[in-house]
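In the block that follows, a single chain appears as structure tokens, in the form predicted alone.
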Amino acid sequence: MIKSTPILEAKNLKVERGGTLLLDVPSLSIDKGEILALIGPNGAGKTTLLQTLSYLSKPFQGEIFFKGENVNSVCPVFEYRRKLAMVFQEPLLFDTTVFNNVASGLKIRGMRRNEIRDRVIEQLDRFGISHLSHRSAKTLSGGEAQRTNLARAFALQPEILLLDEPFASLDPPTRESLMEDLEHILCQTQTTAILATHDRMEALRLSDRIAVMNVGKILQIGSPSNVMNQPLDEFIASFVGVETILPGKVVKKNGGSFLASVSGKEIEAVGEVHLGETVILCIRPENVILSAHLSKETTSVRNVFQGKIERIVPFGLYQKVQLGCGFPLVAYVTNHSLEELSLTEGKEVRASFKATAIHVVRKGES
């Protein structure tokens, strides 16, 4: 099977300012219709990468290819940028009506009045802001302004949409509503998109692939499931929601499983390791099960530990329970389970997790 040419490809991208290397991406490719999420902390290089890919950040080293053609060599930068649309965290709107803001990019491109009108009406309706058509942009709420901003971008019918933290400044209900609409519209239009965010839940919900960035580099890229469940190192694990990260030493092997000593406790995990090797055990909180019964129960789960609840923190739809089991352990429970198990700080409970639920990062022999 012949692999299709990526719609966007970058090679050896580097951005340096004042002697500091802000971006270092040896290779990156995005397929047509794909949604790629860039996640990472503030200063990770997400915005710099977006601006470089859109030729807003210059100068830079490296090459960018659009549909296989070298931008600025075969494909002129002006023509390339007409294929893109970028949406920033803060909507940059003109002091005019919502209709005129959505139409602004089309007017700059010299489109006919009737076509402009049809496209604007389509996008106003798509983003649920038709009733705001004649409203001044100065009077809009944050959510309405971002809907206008997105409508303006989609009116251009871009082949690639670049989104830089588009939900970051919105309140939770507004963010949820707009994210739901954008998810539907991206699917409906099959628009290729690159989304920069520090929110892993946004990335999980919207993307086909996730790239974890830090200090200007892409540390790991893959499917959401791959990145979330098989992080390559401790930094990635902590950023993608692995609440329990335990260093240990392999003390026993048995076929495809092994025992690791962690703070004097032995935890069973699965993987190919060597005796004496240092490993990092990554346990997601949703894979930890709590029981109020301290007596031994018949179970196939090999990792069962008694621990004391040190803290309970509300965490959206869940409660985050922090335990001391001789080592720190975090579990998520529903509000219903919290009440049913009568979980309170200071209470002794039993915590269990499967050996197969542990992701193992190998650190080498010591």
Second form
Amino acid sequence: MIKSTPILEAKNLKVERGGTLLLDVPSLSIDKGEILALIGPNGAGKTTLLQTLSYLSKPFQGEIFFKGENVNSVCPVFEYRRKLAMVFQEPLLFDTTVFNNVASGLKIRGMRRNEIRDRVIEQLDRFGISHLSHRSAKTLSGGEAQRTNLARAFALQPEILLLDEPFASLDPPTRESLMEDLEHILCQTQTTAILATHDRMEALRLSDRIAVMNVGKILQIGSPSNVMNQPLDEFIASFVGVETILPGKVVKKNGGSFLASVSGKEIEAVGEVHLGETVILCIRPENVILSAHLSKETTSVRNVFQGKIERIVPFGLYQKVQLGCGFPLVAYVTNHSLEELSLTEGKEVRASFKATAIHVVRKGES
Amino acid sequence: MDLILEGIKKAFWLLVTLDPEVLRITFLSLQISGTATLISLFIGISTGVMVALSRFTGRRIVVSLINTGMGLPPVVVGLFVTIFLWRNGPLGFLGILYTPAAMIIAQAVIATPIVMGITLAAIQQLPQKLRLQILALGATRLQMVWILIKEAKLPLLAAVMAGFGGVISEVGASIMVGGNIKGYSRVLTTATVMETSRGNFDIAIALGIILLLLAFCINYIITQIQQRHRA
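Coords for the form predicted together with its partner chain, given the form predicted alone:
Following is the full complex, with the preceding chain placed first.
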């Protein structure tokens, strides 16, 4: 396949305010139809990046290319903004009816009345808010308001849709139903989108590519499975949900696998390392299997440890079980298996995980 | 007590028979204060929005000045407008002292800071991100300002009320720059002052009632508009 010009490309973006570097992105490109998620904690620069890409946060250094054309040469800048649409965390609706809100961006573009009506009706229908058409935006619930906000953005048929934490202030059931609809609509319309979120599950679900951000920088960018399973460092690992992060020392090499000593215990992992090197072992909680039988059966799994349950914390549909087995280890179990194995705090259990399920981060390797 | 009852009775009579002098005074009042309010809306809203949206050094001082201007004593305005329009004054060549035009100027000077101050507060109260959202929707700067004004329409209606209410009931400046000339620059307030000082309480009361009714009607209409938007 021939690589076409990316729809949006940024080079050497830097935003500085009051002597602090808020954003430092040497290069970023988004292909047409792609959905890129920016994940990172608050203050990571996700919002700044989105606002810079849409020329809302000024001044900044660097260049932005839209379909290969430098946006700096597009004058006036609103001509460029009219190719995009932005959805903020707050619905920021206007004090008028739902219909007029969805129509607002089209009115700004001076579109003909009939055409506006058709497009608005289509979006109201798509987001399931046709019945609210004549309601005042002030009387909407949080979910209805955010649906209106999304409809307003989609009515513009943007070339790129920028979403800044669009679900963050919604309650879980509302968020779930809206995310499901958005997922469907994004797929149906083939809209190119950049989604900023602090929720990795949201990113996993909606995106084709994930960029992990912190303190204004993109630390890692890649496919969801790449970022989730092969985080480049401890920060990314902890942010993408690797609960167990263990520093250890390589004590024995054996072909492709090696043994690392972690707090006096030996853990087998796979990877190219040097003897004596310090490595970080990342174990995702869903890869840890718990068993109530303490007797050591022969299994193909080499990493089997006995430990005591220190805490059990409800975690969505799962229970997060924190173990102490010489080193801290976290596993997810379903409510069903929690009962079946009669796991309680203080109980001794056996935990096992495959050597291949461990992601190895080499210190000093960048 | 007789004085008041007699006064009210006569005032009522003047009103129901649509006394031509009373009517003329009422219309002139509406005309002068209405024009002054329109001028103040134009200057006050545009300047208020500009100050609300811009950042510059000394902005705080400007905002404080506007807020002080909201309580400008009418007699002081009357004094300075008189000086400016005086025969030897800077604008004396216009020759408009003791005319309705002078009264419009004085009243506009009083109402403008009121409208400006309320506009400033109203625009600043809108969420910061709303401006970004409007720009993100592809608006030009002018379109953004227009949308912001529409978003702040309720407090801006309050500005209309406050501005008009301030000038229609104002007497000091009007008498100083208008001169209370019968059939020419005599308005409700100045006429009330004069008739009261002459002891013609009946006419004074009639004029007072009209003034109150006017104030009530205008506020009622604007309140209706405001309440309609509440769910």
